[in-house]
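The chain below stands alone, shown as structure tokens; this is the form predicted alone.
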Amino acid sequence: MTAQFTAEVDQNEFLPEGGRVVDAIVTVTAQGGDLRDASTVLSAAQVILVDTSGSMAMPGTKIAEAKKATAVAIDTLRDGVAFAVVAGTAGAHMIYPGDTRMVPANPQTRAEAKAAVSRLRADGGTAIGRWLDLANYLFAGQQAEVKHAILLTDGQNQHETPTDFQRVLDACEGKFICDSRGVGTDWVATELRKVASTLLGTADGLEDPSELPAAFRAMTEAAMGKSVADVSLRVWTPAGSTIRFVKQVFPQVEDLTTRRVEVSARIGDYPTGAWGAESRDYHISVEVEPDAVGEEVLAARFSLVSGGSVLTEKLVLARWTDDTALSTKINPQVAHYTGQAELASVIQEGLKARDEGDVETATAKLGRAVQLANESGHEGTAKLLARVVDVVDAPTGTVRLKRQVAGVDAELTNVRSTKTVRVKKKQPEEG
């Protein structure tokens, strides 16, 4: 059986008279679907696009860790997944097959492709773009449901210009699913959050490259477990109406506003990809015209599609009163996660200024990040923070800028600024 999905709204319908704004959270899950079981998964292509680069050597366990990884994966895949594995460097290289195509994982392939795995050396330099624009071509040919790359590098994009970059990324959106991952100390964490945002994907950077392979593990079975694809948020809203954002807000921050594809005036699509057994958060904030004290309207209706099938749908009500108490309490779900969106722009704003030498700014910012991670909860982005700077006061956001900071602890902040956290449950007082 594949993935039943299930929504629910957390919200203040409650507005003042006039107000017109409208924010809701609307969490998704899906359940169901054995990634054990082919007849409840769907029908997958996969690419591996391993930086062979000369820093790769540099030291030497981040090959030997990315040829384990790449075996790994290769050996996670369903039998019959169409794959390929690509060695990345100033060009774009197939490694298996020896030709520009894909080919199905059976025992045989899985065994050759392993064997041109162990075979791969260090040499060259580093342009992305060439890589994904190797695996849309190879994504091109199949007609898999869904489609998944991923990416490894070590090291900065040098060797193509951000045009370039960018050009491809545009050529790639939508096509296919793409997972970015960083190695070592020198890769770009702004690079890798581009990739993974465009695609759909995730982003992450790993401090030891013996993590590498229990990551490509989790990446391929996260994709191998895919049951429902191409799948978007649907957002109705009423004429006169104006939506000021759609944004995914867990597990991590994606701004789909931008992404909308018109069905019609009042209905427009997000992009999601494919879900497997899963929950995501969403925060819709839609502009309403005022009512009357005491009228109800809808101000939303939120549906994720698929194929014209409508997998699950939930209202966003508002409701005008001249009650105070009830229209200025602050919904919890929407204060949590508009702290979490937040938390993300000012790390990578303190992270920039930083790296420009803005001093003032740099500590403005990261200072309120450090406020934003206390009161949230979010102890894995605190430590993290506490990298970068030395934290006098975590209430208030008091921090000094730390005078030696290793190039990777930066781009680790960076790269996991979009990452958030649930609300804290609560814990019951002691009696």
Contents of the next structure:
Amino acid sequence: MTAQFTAEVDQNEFLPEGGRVVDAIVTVTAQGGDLRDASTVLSAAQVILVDTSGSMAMPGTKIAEAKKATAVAIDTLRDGVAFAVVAGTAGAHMIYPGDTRMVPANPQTRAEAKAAVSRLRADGGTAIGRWLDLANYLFAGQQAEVKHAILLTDGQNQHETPTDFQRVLDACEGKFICDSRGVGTDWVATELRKVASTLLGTADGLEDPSELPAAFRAMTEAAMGKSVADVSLRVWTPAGSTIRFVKQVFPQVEDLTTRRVEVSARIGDYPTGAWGAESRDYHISVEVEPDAVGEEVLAARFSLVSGGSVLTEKLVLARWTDDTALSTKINPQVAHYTGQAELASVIQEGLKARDEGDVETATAKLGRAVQLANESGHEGTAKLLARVVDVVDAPTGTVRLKRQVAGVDAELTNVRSTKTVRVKKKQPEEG
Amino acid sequence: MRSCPEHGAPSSPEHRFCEVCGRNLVTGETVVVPTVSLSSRAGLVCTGCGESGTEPYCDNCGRRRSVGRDHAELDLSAVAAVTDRGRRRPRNEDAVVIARYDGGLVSVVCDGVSTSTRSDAASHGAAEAGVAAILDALTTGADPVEATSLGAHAAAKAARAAAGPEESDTPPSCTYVSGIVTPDAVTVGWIGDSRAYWLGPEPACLTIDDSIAGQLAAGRPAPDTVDPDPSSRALIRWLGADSTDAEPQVVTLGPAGEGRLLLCSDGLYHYLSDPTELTAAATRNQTSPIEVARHLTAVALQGGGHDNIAVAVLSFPALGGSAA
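If the one shown is the form predicted alone, what is the structure of the form predicted in complex with the partner chain?
In what comes next, the whole complex appears, and the chain from above leads the way.
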């Protein structure tokens, strides 16, 4: 038995007379007692891309923790999972195995790989695109259902042009999933978020190199736990309608609107990668042709599909009413995630303005971010923002930019800007 | 001379068939009347955009597919019906089914309750299941009273089944009235406020509305409901997932002469409810049941058509084999 997918729709289906915009939050959950059962999980392949640029030796704990983390990730691989370890500098070099191929994990290859990793030295530049390019080449020879890369970097992507980097990302899109992590103080959040967005993975920064082993284990375990590969979000919308946007809004904001692949005139697919036991939320917004009061229309049919089979399906309806008590009701989930998406973009815009020296815009945007984080109870983001701005009054979003900000604090705030929280479920009233 | 054992000699010795029942006077073979029924259910074409399909929502324009036709005319000669969306409602949620069998005529009218969603699914499911169960019972030896009860139970089950898994507060629901006309009697059963009228000698409304006002008007004690308003026309009984009611009230009439049984939803009797006036309207210029049904529908539309209209007209007596 494979994973059981279920979906729930949160929306206010009532529109006022002449109303056009239908918003809905769809929560998709994959579960099943056997999701972690080795006999039902998918075949997997993993490439670990370790930054070995010269800066990884400053301080030496970075390269030491990176080696430790890589060893932990190797130990976390299931027997039989094809793997390879690549050292990334201004080029990309095989650490294990010695030639450009992947080998199945077993006690012997794990030991050999760890020994090779222990001999790593930090020396050279940073060209992330080259690392991904080698990973793509390695994965091309694999039949595995889940192809997963872990990318660790401590620096800016200095030794290739943005155009070259983009070209590699485009070539890798849809070929494998990549989780990326920044360590130290010089990595660039926008680069890691771009890798995560394009390759359907996660991006984050680590405050301390000692967190690396746990992070590598978690990423490898998540990849090993995937039970359904190449899942697409399939959206049907009626003739005469327009899709305003399709976004993943939990656990992080990811605008999928432009990633649509047409299936037919009415149907489009949006990539969501591989699924294990997990839950994600999507926000879909559709503009429909208004109909008479009392009429009902199917504004969207929302399904998850993999390999031609439908995993779960939900309907998003719209009904026109002259009862304003119904039509003006704001769905709390829609409102919450509209706020979370705005939070992500004002943080990014605010930090960009700050980098460009535009104090006025930066203060306004980051002030709004503080206000939104406070309203939605997003404590993680609120704490990060407090490292970048002095909060005068959170409810009104009154802030002052800090004069001295550690570079990594701005990058951490940026890379985590897309992370969202869910609406807290109402506590049952005390009685 | 050849003659029919039931209806005697034909009017002319050359006739090879009995003029009353159609029996072949040469071979003695009786005419087997096939059981035929017609429903106001719509086809597969979306009333919104014209695309065909079977999904509950049109796969092209997304509109909820109408279960019933906006306007339908059903004609089996001795029994006929017309239903119309009216002038105010976006959809026709009334349903009507008529049937003819070897022994009589059957019809059911169901009025989809407008406060519930997709009540057209409940009304059509109930009307079709009701007629099917009545025909099944009558053709296997049940008497009309028994058949009426079986029909209502089958209709109740179908109305409950119309509810989707996600409908909780207001599942699809509808009223129900059935009529059976045989050569010697008229049998009516109902749940809700759709009515049956006898149009002929001593015209009468045969049903008592299942509302507080209806019960009080009939001299019955006020029913025990949450809404004690004596003028309330709100339904106190209906069919649907939120109702366990399935036992119809049943009335049987042995009319003194020829006439017609009328079944209708409130879309008609809101405009014309007096049995004598209805009889007059039904007999003025109209000769066939379909003409009567058309005329009464037109009366409701001219009156304003505030609600969906469903009208079924059954000839009495139903002449067994010669129903056509």
